[in-house]
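Okay, so here's just one chain, in structure tokens, the form predicted on its own.
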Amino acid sequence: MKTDSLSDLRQRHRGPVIGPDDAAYDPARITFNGMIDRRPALVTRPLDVGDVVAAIGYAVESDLPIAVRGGGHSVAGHCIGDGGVVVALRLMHDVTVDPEARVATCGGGALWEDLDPPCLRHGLATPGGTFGDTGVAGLTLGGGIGHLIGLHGLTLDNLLAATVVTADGEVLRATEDENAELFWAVRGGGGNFGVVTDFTFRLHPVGQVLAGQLVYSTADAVAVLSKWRDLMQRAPDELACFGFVARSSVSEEEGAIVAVAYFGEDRQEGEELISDLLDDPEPLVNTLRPMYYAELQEIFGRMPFGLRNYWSGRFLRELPDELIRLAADHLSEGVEGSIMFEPIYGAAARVPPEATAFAGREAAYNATFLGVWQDAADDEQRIASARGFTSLLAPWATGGGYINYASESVGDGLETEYGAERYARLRDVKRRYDPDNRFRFNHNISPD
């Protein structure tokens, strides 16, 4: 590390600059996944775009790679990199809302619990994920599967503009009309192309919803998930349902679970749509009731930082009875974890696959095994369980998995994830904006 350039950085960078000898260093490198223990050369906490430019300039001058941290919720731990410079954006979390134009802009360090409330005060929202404490940036750049997927698509489908600081310190505005190829790439290509310092989203009216969870016995998992699948094959855009089978000592969840959110105005119509889920078998727990979107976004509670995590899955072209049985059997054999099925339907499925870099548009479902545990002695077994589930998906997989959930990519170079044509286009963008692969703490698209 160059002492002279570090001294210069500290003079130009108004936000905190944290090195290994500083008391704040260990707290600054904690991530969501307790398995991650990485030691960056420096952690910067910028206050504005100027600070980001200064941090990138220091990294380039010192020939160091760059990790970008938004909410720190990356299950793969990409927000922290050994020996690199971390640009931790959490202090850049301001939100502005224009209710007349139905747009909102937030800083690159905003969490969904920063963005949602100012929008919801006007009865508006943009599609987010399903946890309020996750970062807007990571979710958006990788996709954004959430409760509004049927009505309004993925989070990235609602991105109107982004400000990107590239590896050469250039500050670019990316939209459909300005730096359009970069705009295409950041919508699904992750943090490979620079630091996104702000996002501008399209907003939609969101009122009360009929929502809650239906929890069934594990023994009924096959019957319940089969009914859920049949329902979602004919579901209107207004109905969002996710299916789970869980067996976890950490969260104390066990059983088959269907999370329901109906956004239509007629509550009785919503109840009729899901009536098949309410008998034969009957749920052991039924929490369905009218609620507002802010409460819906807390329906799964919170996943605390520091637990050990390994997640693995694939996009699927179909979800046949055989696969549902395999999923239920996998957890019935003493394996702990949660298996989540998310439909890719409605507005998200109507966007042409080539419109963005998101790789799951051709799929009908996303299937993910979420392994969460506490004891490091269990690491090998738990990782094997997650990978074992993923191997079962191969006959129905469209290719790779959802990068926002993936602890590891499927293949070398991510061509398996993106497909040859999409991957080649992403590499062209990478070569243009980050030819030295300075931003490589991610599911990396190598320029080489």
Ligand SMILES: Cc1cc2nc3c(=O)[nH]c(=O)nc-3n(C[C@H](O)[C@H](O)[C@H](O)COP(=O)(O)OP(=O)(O)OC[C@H]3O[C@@H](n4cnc5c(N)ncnc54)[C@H](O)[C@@H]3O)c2cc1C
Contents of the next structure:
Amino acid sequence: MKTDSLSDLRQRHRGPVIGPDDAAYDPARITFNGMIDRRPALVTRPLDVGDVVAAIGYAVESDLPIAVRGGGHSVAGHCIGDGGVVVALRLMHDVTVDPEARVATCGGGALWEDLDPPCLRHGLATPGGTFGDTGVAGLTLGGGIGHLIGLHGLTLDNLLAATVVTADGEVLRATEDENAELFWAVRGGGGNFGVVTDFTFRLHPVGQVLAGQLVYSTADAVAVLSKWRDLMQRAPDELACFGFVARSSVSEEEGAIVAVAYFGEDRQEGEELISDLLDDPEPLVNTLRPMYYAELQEIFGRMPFGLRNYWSGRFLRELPDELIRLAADHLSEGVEGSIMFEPIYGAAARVPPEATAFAGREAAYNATFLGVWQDAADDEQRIASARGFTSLLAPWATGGGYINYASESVGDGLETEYGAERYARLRDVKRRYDPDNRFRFNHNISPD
Ligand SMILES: Cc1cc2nc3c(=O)[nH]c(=O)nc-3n(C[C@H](O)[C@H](O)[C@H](O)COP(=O)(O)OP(=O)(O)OC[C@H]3O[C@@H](n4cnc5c(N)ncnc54)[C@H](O)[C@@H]3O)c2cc1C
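We have the form predicted on its own; now please give the form predicted in complex with the named molecule.
Full assembly next; the chain just shown is listed first.
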């Protein structure tokens, strides 16, 4: 019966269907985080919505759980699951742009570097993350913090519509008017509700940006990051700045860093805004210059697949000097990693918290420890360093952390993550669209 339905699937599914004996199986198991080593029952690579429906039908008939893969960048490795059917959407990455209406639609397997260029040819973009090779899907479903956050909000704030294939094989359109609860839930609830086969976004004009990085010595971290924090408290939406303290032999970074992107038309105004950051202390490195958005999206380089990663953090009510000091001290004590502070401000902060399922709207900052290393022998120590930093954040935390950066499956802790009311609403949606929890390789909202 099971074999019959697998051969049925192979008949109906026009994209590759990869099993453990196939040459393509091991490459299909590789994800961003080199710590993840999981063995799914099957990897399907659909060409279209019909293939996705067939793959889901097979999984349900065979009583197997389903993992969904967009860009494969989940640090928790949620795009792949032991013993499950992986619906790997990378072959569905087509993009259409309507420059007049200022909307773009991309397939559920698109990366930002698929979506951005055809939009940028018209001088348009939707807010994405800061790395072009991450998936549009996972990033959007969990939030989407990037350079355009101040001007235009999170990525999910710009989502106009999504097509969702649910566990019973229904193909649903989710918008503010159609299946509105589902549309609310996919904007922050992750991949809990089905396979999103396409996303439609609102686009905005983007021209040249004054952007680059200011690098200081770690000893100056408190002086510089407290100035940066004060600047962000009064910053216009056009100014996006992220603060870091880093000590990493993998990325060869060391020091306090402020990454700057000023989207305003008057470059001089941008220079005046950030002038405080240019003296006392003076940056050791200053790479600020005008550039186009496509280049800005490459400014942090690439983080290659295969390195070992453990990321952990919290949304914060505030970022006092004491906490900046704790972050700098944490890295001075022989610990390696990058600590990233992202302000949640401007357009993102003006969206009412109940408008989407995103959990960090009440916070002023997102703080994350990014541990990246090569040697498995260092796993224990590196994971302890990341967790140690997260425990320091407790007095200032609004609740949980940003699910898109979490290395651990949050699962039981999701009520803290989302808050009781939002979590209850998410569970109602989960019960309605995935009552058997077929989609469980994610920060799992339990229907039970
Ligand atoms: C190098 C790097 C840089 C990053 N930079 C940023 C950043 O600047 N801003 C930011 O906000 N985040 C950033 N992130 C975090 C990023 O948002 C998450 O890793 C996100 O999960 C990546 O999406 P993906 O599609 O590549 O992931 P995947 O691993 O493919 O999927 C992640 C989750 O989404 C689900 N999913 C994926 N596709 C679909 C789909 N089509 N339908 C339904 N469910 C789906 C999966 O089942 C899984 O649970 C970064 C991560 C990395 C590793």
